[in-house]
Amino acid sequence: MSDDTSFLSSARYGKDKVRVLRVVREGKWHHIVEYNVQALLEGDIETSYTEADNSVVVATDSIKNITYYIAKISPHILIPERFALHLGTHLVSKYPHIHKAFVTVEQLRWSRIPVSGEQGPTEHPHAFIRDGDEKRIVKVEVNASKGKDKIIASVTAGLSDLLVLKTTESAFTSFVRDKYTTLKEVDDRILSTSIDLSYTFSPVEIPKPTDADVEQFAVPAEITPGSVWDTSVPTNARKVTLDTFASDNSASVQATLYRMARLIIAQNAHVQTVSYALPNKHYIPVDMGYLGVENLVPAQAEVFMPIAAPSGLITATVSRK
């Protein structure tokens, strides 16, 4: 086979996995984050897979460190997007040949402590516990390569794994019927899903680190509402996610799904994409007919057995016009 006969059209690496715990100490109060980070590098690195020429490689060994470093020094550890935003310029702009950063950084929900006190029951100063599976998502593009004076960034924000249910308000009817369908249609179920959210706010121009060692990442110092440096947002986004699952009397889940991402957008004016994926987490009245107790009729249906597998996934993406 000839050399001409293929080209190498896209490459990227780095480190996945990195898992940092960061304490952040404000006298006796103290804060935590954990996060799994993902860093990727794409840029001047052709010759790396072409002519085994290592010179251009960064060590993900490096990329590790380098990120560990970030999370130490970064006054922007708090806040997943700033601290992704952070590492990812940091690495754009200490290489001169790597032009792009991609970094994931997924977020593990960690509460304060409820303790008893004179005043009633106070969040403890230091002491936490792991409040579920919920996850916040932050994935970051950063993009050097017009100059790394004139860094963009794209920063898509969200979460995932957050587990609902309610046990009324829900239907599913008047869909299609034909001789595969044995579903039968219901005024009144249990709905619940495991959300999984994601938003895209309009790119953002990031400063060139002006110190030496490109260490430094500045914030805008006015915050418009509703962008990325807009820390309410994610909190906001979370909040209309559960307050219309809650709220909605639900026709389907596409219909309550599209009324969630039309609310994101609409109170957050730099959010341009809104996409959910919610699959259906099964739970079928159990038929106890058979001892003569009515258990499947909705109104009297009260023990259900959950279903893992398969389930329904429903999907979809609202953008802003």
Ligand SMILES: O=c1[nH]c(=O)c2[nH]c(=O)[nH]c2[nH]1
Contents of the next structure:
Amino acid sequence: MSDDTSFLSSARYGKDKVRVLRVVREGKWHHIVEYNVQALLEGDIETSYTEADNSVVVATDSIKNITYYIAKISPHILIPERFALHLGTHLVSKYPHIHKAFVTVEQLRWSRIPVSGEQGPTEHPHAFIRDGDEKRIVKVEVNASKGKDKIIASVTAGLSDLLVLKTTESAFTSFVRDKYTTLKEVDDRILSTSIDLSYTFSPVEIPKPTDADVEQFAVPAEITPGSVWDTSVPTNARKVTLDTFASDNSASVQATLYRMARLIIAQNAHVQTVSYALPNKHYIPVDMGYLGVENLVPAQAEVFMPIAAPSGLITATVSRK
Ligand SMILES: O=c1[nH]c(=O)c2[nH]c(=O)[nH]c2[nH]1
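Switch from the form predicted on its own, shown above, to the form predicted in complex with this ligand and output its structure.
Full assembly next; the chain just shown is listed first.
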């Protein structure tokens, strides 16, 4: 183009919403994961935008094919943090002109169906139930811009859409009162939120894989999603979040959020920051005074109107010192 009033200041492309279900068979005991994957690339790709030069373009169709291939061969497929690192590392090491890969994995929630056995309920070996809308989220940035033998990866993980509600031990008082205030102070209310949580690990160095050993990807030991997520580990972030939500005598969403985040950092040595986004989903006691029916005393109200919108939105990031 002849004019110099603009330039390409950033460019990133790839495939979004690659849907994959992977089965891992241990004899008759089967495991499944269902992932929605986004894989985006950065690198020496400017000319594809500025000069219609497709010679630098790894087709998004190929990126999709690589995603399925790594899902097939990766020994890490059942752990989304590790699968995302494996995929991102393969993308940046395979193509000399690609310097960064951004991989997001959203894991849908499949749990084993509990069935009755001779000694009580057991988990079915190969039948699963979609156990809510909650998603486990992993975001990985694999950066080879300092060279293919000096690959650095940053991992952010967490969950979204974890819907919770408690019927007491939540209050909200002593907030700013002025001419705009209509909200009454309450020492007892319903507290409900749809939890979005993410936590970051410190960046890790990835040993250079060769094309030949694409199957042998080694995950750095610092990436220990097990301790942050694994349901068998008592300090896992999901459990800490749920326990704190249930047990905290909440003065506000803000105060409960801060407690949750601090506990995750205190109990997980490799976690550097914890962020929450907590919508305050309001439930309003229905006024039945016109019928002579009392339903407005906070701790005694029984009939509530769920309000879809608007909601409060309380967010914060807590960082390791
Ligand atoms: O926990 C709360 N935090 C707020 O900031 C707020 N604002 C509001 O109207 N209700 C609430 N509740």
